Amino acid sequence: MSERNLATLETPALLLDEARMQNNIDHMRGRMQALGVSFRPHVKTNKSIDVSRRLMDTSEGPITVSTLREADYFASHGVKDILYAVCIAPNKLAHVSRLLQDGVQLSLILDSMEAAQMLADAAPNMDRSLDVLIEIDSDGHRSGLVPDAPELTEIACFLDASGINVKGVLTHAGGSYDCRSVEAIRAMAEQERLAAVTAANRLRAAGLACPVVSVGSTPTALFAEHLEGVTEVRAGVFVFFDLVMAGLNVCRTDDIAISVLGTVIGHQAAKGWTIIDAGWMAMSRDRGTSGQVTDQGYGLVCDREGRPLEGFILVGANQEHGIIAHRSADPSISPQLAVGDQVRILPNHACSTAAQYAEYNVLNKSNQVVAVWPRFNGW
């Protein structure tokens, strides 16, 4: 690696602070222990063998994917065990018969007996047999089966029958990012427990072993207050954190692992505006916290070292623009930045932000930067 430090780095640029990382993953691992679950760490946040290496059990996994690409990318680093958690389209088969072809023990999601048919007919010319989870609806929030639904069984037999094995059932509760307190989202991850059970349960029934129940999002796992029935746990965003999840009271805003570096280029002084060189292509459109308690615009700005600038957030983004100013809006009130300071900004969403870079600028504790991990993106 070329010598590197914040003072000289080319901005805008991703900062991935380590120990923060470190600290998440740790705790995240203490949970899952402490539930008695497995984990199967999601690594669409991350799309890195460098960060994820430090989240598997095993250098072959287990892992959950979003995209057959990270499927692609993470085979090519020997990682075996992988889950594609997103309901299978019959334009991906090829994809798939690739995968099992490089010996890859991929396992496919469905929620319809459309798709169940699909591969029911792809499967006679698949080198192996196929695995599948039924998706289950436990909040209404997008895919899936609701749990007592008549068509569970019907597709789950079908499989069976088929000759396709059907592993178990797999739930997400992303309703939990709507939650309002702690309160609410230890009611949801008793929510989204007992529908994956129930599932599990009724396929049982009907003469299916059901061996995985499968759950997951990060504030879930991280407040469930048990997991009884449950053997696996799917949680991605905690590697890094973000203001989303501060905003639900699930991490802190010191637990954020990963920032932005910009670099100020002017000012609008009538407006109270600082003008940096990073727009929404630096941070992304997304602007999740805009419903919750504290709107943080489009990220928390914070001095080069990562210690927050009280009351100034990126109020307003073009393309290569953000602009910084007081969350009071008074143009009086200034951040004292000069051309050419450089500041960080917390994400929103620490998903589509990172996805907006080729590359982690890892620093230590004394922000220094000691590696640059690549990461790739798009599908």
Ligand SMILES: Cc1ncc(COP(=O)(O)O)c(C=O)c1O
The other form holds:
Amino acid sequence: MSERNLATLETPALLLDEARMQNNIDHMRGRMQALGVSFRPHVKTNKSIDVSRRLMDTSEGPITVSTLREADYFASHGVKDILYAVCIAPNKLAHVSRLLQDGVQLSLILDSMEAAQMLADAAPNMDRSLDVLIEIDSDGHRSGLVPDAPELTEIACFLDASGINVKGVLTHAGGSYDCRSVEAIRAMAEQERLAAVTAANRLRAAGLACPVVSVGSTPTALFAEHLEGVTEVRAGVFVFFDLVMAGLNVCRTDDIAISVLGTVIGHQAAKGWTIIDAGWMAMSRDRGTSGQVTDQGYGLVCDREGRPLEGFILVGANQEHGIIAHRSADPSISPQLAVGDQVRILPNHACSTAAQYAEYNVLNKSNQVVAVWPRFNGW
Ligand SMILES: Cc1ncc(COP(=O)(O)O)c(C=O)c1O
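Would you generate the structure of this protein in the form predicted in complex with the named molecule, following the form predicted on its own above?
In what comes next, the whole complex appears, and the chain from above leads the way.
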């Protein structure tokens, strides 16, 4: 690698604090062990084999992905056990077929008879038998069948009769992101668990083995009191954490492992603004903290070494310009930064900020760039 250090890095650039990341991983793995479940990390946050190798049980997985492109990328690095956790659509079956041919143990999800019918029609032309989980809606957040939906057993029995392997059920309590207290997250974790276990028991009562009961979001994985009946947990954003997670009290700002390095390019002194070269293309448009108790604008401002500059946030973002100001909007309070000074911005949402970059600049505890890890984007 050619020499890189923070002072000479061209900005905006994505930084990854390796020690914080490892700490987050160790903490989550400890939770999984204590809860007695296996771990199928969601790799959509990191989209990097270098990060995911630290997450996986073995070099072959298991992992969860949100796109088939992710499945391709991780398969090309030797990962075999992959769950594609977005309901399957007909125009993706040729791609699924290629992955199966390449020896990937790919599992799919669905929540409708139409999709089940489509898979049944496609199954005879596939090289290998298809593995499917049925998506359960545990919180009214987005897709899935409610656990007591009559269609649940109808779909499962239809798949089974069509020679498709019904591996089990899956749910994701994305509603945990809207919880307003740790107690509410705990209750959401129990709601998520109960929905999945109830659905699995219905499938078993209908004569299906249903070996997999898969749940997980970062908040519920970290606050579940027990996971009786659950076999695996999927969590992803915990690897880096972000301001949304900190706002939920799921982590501290000190746990956030990624940040954007930006450089001061000017001032509007009368307004109390410091302008940097990191706007919404650098941070993403995500404003996930806007509905939380503390709105962090487009990100929380830290000095180059990562220490928060108390009270300063990115109050505005144009495509390539970010505006730093005090959260009080008092123009007389300035962070005292000169043109050329660097700052680090902690992101609202790790997945969307990381998605703006092709690589991680990996930092050691002395803030030296010790590695550059590629990541990929797109579909
Ligand atoms: C189906 C599914 N499983 C697991 C996760 C991981 O959740 P989190 O990013 O909160 O860890 C997600 C995230 O969106 C998801 O969509």
